Structure formats: structure tokens, C-alpha cells
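Next up is one chain by itself, shown in C-alpha cells, the form predicted on its own.
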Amino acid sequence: MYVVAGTASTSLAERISRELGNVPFGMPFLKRFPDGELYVRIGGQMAGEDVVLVQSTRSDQDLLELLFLEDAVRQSGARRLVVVVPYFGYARQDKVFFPGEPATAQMLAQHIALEADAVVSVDLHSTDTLKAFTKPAYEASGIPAMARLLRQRPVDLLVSPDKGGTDRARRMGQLLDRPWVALEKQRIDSEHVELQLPRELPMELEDKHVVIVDDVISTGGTIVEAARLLAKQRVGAITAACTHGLFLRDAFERIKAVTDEIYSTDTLANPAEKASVAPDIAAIVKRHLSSTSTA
């Protein structure tokens, strides 16, 4: 079995080499030509080999760096292939809501499946995304690796920004055995929102440490908001944490300025990454080929 480690992705690859038993791990020549090509070009031997190529899609170069390197692993006979991208880009446009536009979630998920035996990913915006894939595809969940990291530190509610993020917090709260809220959430425009206390809250707020969870952190304005919101419950701390972390702008300044601690997972590459998914997603992994397993 071999390990490939597109270059959005590297340090995950090479954790997710180790969790499946030090298998060998490599990282591809990549180079761009005069024209602003893109040449990729991976070493190794891996005729007759399992192969996992792990690769984020945050942009487009990710993207057809990793359909290129789809390519190059079967071009050097691999026997399967199994695809790992730990934050799917694009998956936000799910659907058509206006007439002329792509369904860009499924569109990509096609297209990445072509050359793959398996596909897995993280914490999809919409668990859809999974039935567009044509060959089996499998979503890990952020959640346990934020509750390895938690269990560590003092917890005593759990908070999700919206009702959205509902099922996130009852299940982070589950595994670390503590009480979870909803908040009430009404967007203003693409980058600010309003939000509220619910009218029940499981305990009194005053000194407690509380952790706001969610799926992605982009801009920050929700995350914001709910700091302060707390904030003004006079709590003991606040810590915001999160699976994909893309921090875009100054999205990560402004939420150190509001909270003790921001964590995220290391499904891209972050100042706030803190948790590892590769023993959920290496696990995925192991049950796939062990279950499609000739030999």
C-alpha cells in the first residue's frame, strides 16, 4: 500500500500513512511549464499496489492537481484507489437554484470518482453530496477527533451558533458527556448575522467554559457573534472549534480577538489546527479494502 500526498494535504497524508501501519508515504514533483501549466509527476513503485491519494479541494489548482494525480497513480498500475479529499470545495452549490447555473457538488463528485475505486471525505455540507459519487463513498465525521482533543481540556457546555449545527453539538455533547445549545440564528447578509440565547438554558452561564462548535469557519461572523453574545453572560471562557478552518480574510485575528482558544481539525492547513481526522478517515480506509478484498 502507498500513501500519496497532494500538496494541499500533505501533513494529513503522512499522519494517515502512520495510522495505517507506516505504510510508505510520498509527496509528487509538481512544476508549472512557461504557459502556467501544471506538470505532476509521482514517484514509486505501485503496480499491483492499494493506493490513497489524499488531497483538499480548497481551490481550483487543488482541484486539477488532484485529477491529475487521480491519473497519474493509475497510469503506474495501481490496483485500487482510494480517494481522500478532507474538505470538499464546491460543495455548497449542491443544487440548481437558478436557471443556466451547474450543480457544481455532484458535477465534481462524478468527475472525481472516474478514476477512483473509493472516495472519502469530510464533514460534506450535505450528505447528498455522497449519492452523485458512482463508486462507494464514505463521509468522516470531525467530531471524534474534537472530542479527543476536549476530553483534555475543561468543557462545560457545548454550543452550536444555529439550529443548523444541531445534530453536531448533540453528538459532540453525547461523547463528552455534557450538556449542548442551539442558538437562535437570523442572517442579516453574507457576513453578519444576529443571533440569541435560547429561553432554556441547561445551566447558569456565569464562569463556565464554553466551547461554540461547527462544521466550517469561512469568514468568521457567526462565530463572532456568538462570542460576544456569551461574552456578555459574563463566562468563564470561550473556545471556538470547528472542522474545516479556512479563516478567509482576517477571519482568524478577529476571532482570537473574541475567545481563549480556536481549534479546528487538520483537514486543511491552519494556524488553529489542533486535531487529527487521520485515524477516523485511515479507519474508512481499512474497512473499504478489507471488504473489497480479493486476495
The other form holds:
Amino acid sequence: MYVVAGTASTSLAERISRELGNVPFGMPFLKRFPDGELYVRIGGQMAGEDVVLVQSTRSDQDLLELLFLEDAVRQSGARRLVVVVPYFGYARQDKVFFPGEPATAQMLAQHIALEADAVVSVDLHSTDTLKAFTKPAYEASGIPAMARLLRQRPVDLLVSPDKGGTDRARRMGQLLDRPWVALEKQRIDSEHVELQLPRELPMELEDKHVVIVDDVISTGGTIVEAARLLAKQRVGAITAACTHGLFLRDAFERIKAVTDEIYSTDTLANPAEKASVAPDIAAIVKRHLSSTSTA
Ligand code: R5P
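Can you swap the form predicted on its own for the form predicted in complex with ligand R5P?
Okay, now the whole complex, with that chain kicking things off.
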């Protein structure tokens, strides 16, 4: 077995290779042709091997690199190719909202699945997108990774910034044996939200250590508003925790100013990436390969 690391996911790919039993791990050679076109080349003897290719698709280049690497692995004669897309970009446009638009999540899922035998992603914007991959597709959760990290810290309450994240907060609450609550959220525009506490809370918030759990931190608007709301209740400490830390522009600094700690998983490289989803992804890869093994 081999693990190939796309440039967007080098550290996570190396961790996955360790979790798979220290299997060989390689990074491709990349360059730009004079006209700007992307060139990739992989090393290693992959003929007849199972290959796990890991690449988040945060940027357009990441996406093109992933598609090129998939083909390079296939051209090398790999036996089975499991493509891991820890952060799947363009996932929010998962349907045609206005006439004339593409459904980017579905379309990209089909293209990624084309040369893959299976696909693994983490906390997709919508779990329904799994169906678009046209090959066996699996979704890992960032919650167990975050819970492994938070278990070593004092936590009183898990807070989801919106009703849509209720299951995440509940699952984290179950893993940490702590209560959870979901805020009422109203989006004003792409960077601003209004949040309210629910009428009933499981405890008095004063002096408590509260963890705000979200799937994505993008502009930071949601977490900053949630932290301000909780600070008004005189909580003792606030931790912001997410699976995918995009931290656009000055989001990290703005969140840092209103929280005590910021944690994300390693689906994207960022200064808060302290919880690894490698064990969860490796477990899915192992399960898939053993369930489809004919040897
Ligand atoms: C929304 O439904 C998501 O769960 C996140 O809360 C949202 O994408 C975060 O975005 P931002 O950081 O821009 O507020």
C-alpha cells in the first residue's frame, strides 16, 4: 500500500500513512510550465498496489492537482485507488439555487469519483453529496478527533451556533458526557449573523467553560458573535472548535480576541490544527479495503 500526499494535505497524509501501519508515503513533484499549466509526477512502484491519495480541495489548483494525481496513480497501474478529500470545496453549491447555475458539489463529486474506487471525505456541507460520488463514498466526522483533544480539558457545556449543528453538539456532548445547547441563528449577510440563546439552558453559564462547536469556520462571523453572546453571560472560558478551519482574511485574529482557545482538525492546514482526523480516516480506508478485498 502507498499513501500519496497532495500539496494541500501533506501533514494529514503522513499521519494517515502512520495510522495505516507506516505504509510508504510520498509527495508528488509539481511545477508550472512556462504557459502556467500544472505538471505533476509521482514516484514509487504502484503497479498492483492499493493507493490512498489525500488532497483537500480548498483552491482551484488543489482540485486540478487532485484530478491529475488520480490519473497519475491510475497510469502507474495501481490496484485500487481510495481518494481522501478531507475538505471538499465547492460543496455549498449543492443544487441549482438560481437558473443558469451549476450544482458544483454534485459535478465535482462525479469527476473525483471517475478514477477512484472509493472516496472518503470529512464533515461534508451536506451528507447527501455522498450519493453524487458514483463509487462507494464515506463521510468521517471531525467530532471524535475534537473530543479526543477536549477530553483532557475542563469542559462544562457544548454550544452549536445554529440548529443545523445540533447533531454535532449532541454527539460531542455524548462523547464528553456533558450537556449541549444550540443557539438560534439568523444570517444577515455572508459575514454577519444574529444569534440568540434558547429560552431554556441546561445550566447557569456564569464561570463555566463553554466550547462552541462548528463544522466550518470561514469568515469567523458566526464564532465571533457566539463568543460575544456567551461573554455577556459572564462565562469563565470560551473555546472555539471546528472541523474545517478556513480562517479567511483576519478571522483567526478576530476569533482569538474573543475566545481563550481555538482548535480545528487537520483537514486544512492552519494555526489551530490541533486535533487529527487521521485515525478516523484510516479506519474507514481499512474497512473499505478489507470489505472489497478479493486476494
Ligand atoms: C453554517 O451553517 C456553518 O455551520 C458555519 O457556521 C458557517 O459556515 C461559518 O461561517 P462563518 O465563519 O463565515 O460565519
